[in-house]
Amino acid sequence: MLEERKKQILQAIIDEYISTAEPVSSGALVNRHGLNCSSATIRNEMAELEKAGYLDKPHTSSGRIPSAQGYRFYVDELVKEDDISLEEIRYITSKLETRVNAIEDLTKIATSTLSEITHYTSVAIGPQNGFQNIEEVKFVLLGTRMLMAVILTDTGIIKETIIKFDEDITEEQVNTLNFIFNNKLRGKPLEAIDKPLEEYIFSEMNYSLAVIKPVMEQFNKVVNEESKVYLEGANKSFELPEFKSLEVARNFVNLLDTKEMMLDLLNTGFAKDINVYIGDEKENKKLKDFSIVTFKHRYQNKDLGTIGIIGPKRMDYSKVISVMKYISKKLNEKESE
């Protein structure tokens, strides 16, 4: 555990580095952070913080920068969670009051709002299938050989697909499909749409394979499709000093382009309301230059998806966490209306 003065100096160094992106000297701390100690004392404390692993010293500078360990201590012990202005509160509130027809739309609005205020890249995914129960299945006849199937879940997520047939379908058959599917699936998790259901339908309905097989193929396809990844503000990151490095910029692009990695990053953790991963804490060297901050969008213990920020380790954690907490609070209020 750090002594109080070391905490104050570490916080001042990280705040200064976040603001300037330049290595921090003892003189800068004395001049701009009002620390009640001499420049010599600050230099000694900085040397001890470096020795303990909280600071790094770039070869070309006499100043220090935070290490991943320093950022971790800052996030866990020193970060402010009320770093949000009245203007930002009003803006978030106005954006999230927008009427939407589906949860996905609300998630997109929250994701774009987060990026607009923090000026970092924001990303979101919807809930996993295992956390959603089927509320209703609806078949609508679009033509003599075409159906639209709509699956509505208890989280407000709508999955829809078009099914084409090789033979004519009647309204009576559509009504029977609606009855059978709702009777079997209502209240069950999305994962209930599987092979045993197909066998059940064959036994319950004396329809030809040409009718049932296309329905099951499309249902399985739409239910098992990968979660959508929503991305906002990727261009903002390239304005940051860190991204002048070709390696950092390339790694960032590869990170955003690798959907499996994005899904893994957004679907792990959640021991806390806000989860912060700094550098390669997740044992992935591709993340060494970045930090990821995420929160679960939940309502009444239902998983409505994950929203996060991806940025450099020199991220304004106080701003990001404060804005995330407020957006999370407003989303829960929105869902309870």
The other form holds:
There are 2 protein chains.
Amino acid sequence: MLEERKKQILQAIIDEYISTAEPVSSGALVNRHGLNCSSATIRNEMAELEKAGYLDKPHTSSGRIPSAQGYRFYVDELVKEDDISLEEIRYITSKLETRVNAIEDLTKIATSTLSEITHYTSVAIGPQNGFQNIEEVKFVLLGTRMLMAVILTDTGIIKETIIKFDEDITEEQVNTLNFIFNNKLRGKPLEAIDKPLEEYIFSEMNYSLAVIKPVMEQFNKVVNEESKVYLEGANKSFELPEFKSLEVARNFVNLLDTKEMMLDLLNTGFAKDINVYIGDEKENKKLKDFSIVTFKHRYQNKDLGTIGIIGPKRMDYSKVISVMKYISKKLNEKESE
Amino acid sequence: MLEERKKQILQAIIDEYISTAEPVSSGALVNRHGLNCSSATIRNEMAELEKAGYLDKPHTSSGRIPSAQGYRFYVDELVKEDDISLEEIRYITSKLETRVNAIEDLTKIATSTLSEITHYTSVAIGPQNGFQNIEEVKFVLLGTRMLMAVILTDTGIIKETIIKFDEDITEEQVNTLNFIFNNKLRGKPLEAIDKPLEEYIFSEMNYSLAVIKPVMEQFNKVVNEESKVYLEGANKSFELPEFKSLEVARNFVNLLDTKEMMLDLLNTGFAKDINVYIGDEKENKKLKDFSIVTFKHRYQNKDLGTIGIIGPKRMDYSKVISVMKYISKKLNEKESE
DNA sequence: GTTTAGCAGTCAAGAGAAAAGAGTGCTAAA
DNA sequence: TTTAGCACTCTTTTCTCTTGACTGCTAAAC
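If the structure you just shared is the form predicted on its own, then what does the corresponding form predicted in complex with another copy of the chain look like?
Every chain and every other molecule in the complex is listed next, the one we just looked at coming first.
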């Protein structure tokens, strides 16, 4: 465990580095943070903090920058979790009070608000299919050869899809579809459509394979479809000094542009309310210079997706975590509409 | 008008610059392009082409690069419109043969194929609402207090939206909504919902303002909603040498990240099949280093949106235009499903 | 009249060298 | 345990010099 003064100094160094992006010198620390000692004392402490692995030095005669371990300690022990102003609280509240019809719109609003307040790039994905149960299925005839299938789940997420046919569909067939699908699927998880069920439905409707086959195909497609990725404020990151490096900028664009990577980053590890991954803690080389902070959008204990920030390793963790905590709480409290 | 040899030289210079991204010298031209004269002759011609405004020189003793006017001449007069291989034709054909249910999926497939073949970043937007007519409107009850409204237009685009209510909705009310909306809106343009119509509907359903008001509100929202922007291969651009400049990279991300800008760029000027905007011809400073090439996704003379490429000013116009022509033709020919 | 060889002139880019500046680490004294 | 002081280190900036790639021009050749 670190002594109190070491903690103070480590905190001051990281705070300073977060705001300046420059290696922090002993002199600067004494000047700008009210530490009651001389720069020489700081230097001694810094040397010890470096030996213990909390700090790094780009070269012999430069100031210190936080190491991965330093950031980790900062996030776990030193972060302020109420670094949010009254004005920001008001802004967030007003944004989240917007009346939405589709639940995904609320995720989008939360994501863009998060980016606006933190000035970092934010991302979101919808809930994973595996955790949703089917509440109702409805088939609607559009024209004569087209059906829309609507699936309502217990999270409030509504999935719809179009199915086209080579022959006309009768109202009676639509009714049968509605009856069978609701009977068999209500209350089941979204991924419930397995082989036995498929065979049952086939046998029930065997009078018209031309109808049931496209339906099953499209249904399977919707159920297995991966979630959408929402992105907000990608350009904000390009104002950061670290983006002067071509490699950093390229890795960033690469990350954001690869959907599978984004899904992977946002979909793992939710031991805590707020999850922080510093640098390549996630075993992804492209993340070397970035950190990711995520939380689950929950409402009445139901999972409505994941919202996160992707920013530089030296991101303002206190601000990000405070704002996320607040947004998360507000989303969870939001009254049903 | 330019003499034949000047044209040849200009073409050679631009081709060379497109592939190397380096200023082109008189010597390089003689070596790599079979021109039957010495470098001194080329130098004389180059000097004249520069005087006429087709070429620029970064500094006194450097090779030449094309000017905006040079690119314009190249695109208008020198471009090869069949710069596409058999293999590419096969690949495009197989991609576009994918059976899709929602028409937007076809736009997405075309957009990603375009990016794959050209190795540039491609973008697409859906059709503007103003050009679509309503073919059918359908309200579907989901649960007891939620409706889904489905609007089918004559382009085959299907728009759906959720409407939530504070009180239960009866089947009878749904029927009335279906009857009134279809009666009044069938065949009308999507933007047909004006004040008189709104008042008519209100009076027809005045027995329950709590029902009709949310419906009208949401309907208006859908109809006035701006189109989605699809993006493919943003990271491909970051491999280009011009992206070593921070300013270029930043402008690019800024463009892509600003939806209004993208809509604006893709939504104007369709005098020709394929439209080319070189640099800031579109009066947008951020476009200074980029060119945009677009075409309308048309099917049976109906507008299904716009697809485009955004790349460096020195993009391979011949390839891009050839591939676009082919994709455009294939999309238009695609048989109805 | 057009083309070409030849050469002087220009400029960018790269390689050192030198100087300036920012910080550290260590020592010895407080 | 803290601090002043100073030597030392390493980056950054600035200059200068050199190299090399081109051009433009002139005068001769075709």
